[in-house]
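Consider the single chain below, provided in structure tokens and representing the form predicted alone.
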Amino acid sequence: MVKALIIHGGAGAWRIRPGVDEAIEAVRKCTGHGWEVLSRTNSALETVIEAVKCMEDSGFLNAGYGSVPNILGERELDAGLMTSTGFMGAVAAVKATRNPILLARIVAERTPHVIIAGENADKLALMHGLPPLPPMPPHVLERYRDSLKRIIGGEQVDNYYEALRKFISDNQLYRELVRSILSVYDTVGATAIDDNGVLAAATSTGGVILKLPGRVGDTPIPGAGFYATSTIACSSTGIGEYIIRTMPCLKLSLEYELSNNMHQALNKVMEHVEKSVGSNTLGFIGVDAKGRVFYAYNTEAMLIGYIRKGEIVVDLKPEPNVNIVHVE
């Protein structure tokens, strides 16, 4: 069998979002700490949770710590994980849980529970000890507050954020609170394959900037944010409502079992998700059990991170792309 590791920080317009070379060198240091991870332990499970934590933990991308707030001011985080052996486990809008990564793993592993939310959620990490999320970093914030400050018939971003804009205008409480949006709704994933052939995928997530209270997108969701079985795992980033829509990492299970070719499940899969929720919407990143790694998205660009002969490899690519590395 082949190691393999790839891992993401999120699908979005990254031209547009401050600390562009802080994100691309944590998720090359993840990357570095992912495969450091997989090579000492052997465990896809544990790789991919490292991965993602050790995202969730620097800062200046959206999920842990550097989650974006919603549109009262507030941080709901999303996480979710699965392994081609079954275990499976997720949480959504989590206020007080600085990891959630490990929070779905604490599901997976000691309740009978697929998928536990909000408060009673937290309770569950205090429970167990899991460190508190700590007050938004001044980048956030600052982030935040720029967002407001912007008039809401300024620019129109997309789809989802001129339909949010609408809803906005139509009531009167979040009309006086919000002026604007912006468009970045990154996340953070990571896949692996192990010695053992196991693959496993996990992604973690503050949600989109400036969302309703209680909203929860795809992240925790098995085959929208997240998904893996004895052929392929697989993570998500985007817009949850489309992704949730579109379902990427189920349908690629099922294209490629279907053709047993990746560039054809790959393209099928990108070709519903345009005909279906359009262009600017997803990407998704994966590992199949042939230990090849993947990515495919139709946003601005998505920042990526993969192990290639024993090499650290960070990609954030300008233009919609598709492709697959052979690692070795």
Second form
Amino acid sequence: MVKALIIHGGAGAWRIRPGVDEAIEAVRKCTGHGWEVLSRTNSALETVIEAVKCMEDSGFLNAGYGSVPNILGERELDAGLMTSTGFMGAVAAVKATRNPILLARIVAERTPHVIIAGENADKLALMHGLPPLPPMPPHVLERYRDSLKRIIGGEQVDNYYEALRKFISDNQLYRELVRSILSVYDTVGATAIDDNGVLAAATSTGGVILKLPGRVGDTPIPGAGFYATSTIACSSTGIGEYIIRTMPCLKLSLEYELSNNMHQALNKVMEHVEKSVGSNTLGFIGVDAKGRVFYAYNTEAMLIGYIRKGEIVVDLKPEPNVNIVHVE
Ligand code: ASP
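Hand over the structure of the form predicted in complex with aspartic acid; the form predicted alone is what we had up.
Okay, now the whole complex, with that chain kicking things off.
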């Protein structure tokens, strides 16, 4: 049997972000921590939860403590997890819980549901003694202000930000809010396989910066932000609206089951993504039942950490506008 672990700290435009060195260090530390948990417990589920919790606690990745705010400066967090044995839970738009991935586990273990959203999810966290979300770290606040300025100033030119700028300028209330309010981190995820052949995936995020209040992205949606079957476990990152439209994790599991060829399956998924929602939209990581780790993305860069022959490999891969598909 095999053990494998790969984690990500998000896909996107890393070069324009402050705090990149700290983010890379966080991914290195959490890869090592996840591997230690996998070696000690031989549980893929414990491993992905612990690796994601570690990234949520770092403050330098867009999840848990480091989550970026919505357009009103509030944080609304999403997370989801799943194993190849059918264990599955997710939370959406939670505002007061430090570790949404622990709450997703509670949804899976203690409730008859798959997804719980909003303030009642926060109440569930309180009932189970989970720690509250601390105030936003100063560098995240700075990033928020910075992003807002760049959008309003027309410096962010891709479709998502252009649509947001139009929304703000068409709505007096938002125009005024933004005027009165006046940094980039990313989602985190982990996938692992243990010696028993159980595959697990977990993803956690603060969502896309400056999202509208109440917006829920791909992260708590099975097949989109996370997915696990007996053949693959997968965790996605990027613009949630594009991920939900293309379901990369679900599509990958179907393509891989059809062809039994990981390169071909990854390429098919990325072709589908390019055709449906275009480039610079998303990335994902995963493990297969043979213990191989893989990743694919079409964004400017993606931050990943994995274990190769017992050693931690951390990579911030910048390849603007090219599809990168890799199997290790
Ligand atoms: N996929 C996340 C979302 O849209 C954001 C990210 O990956 O950075 O909520």
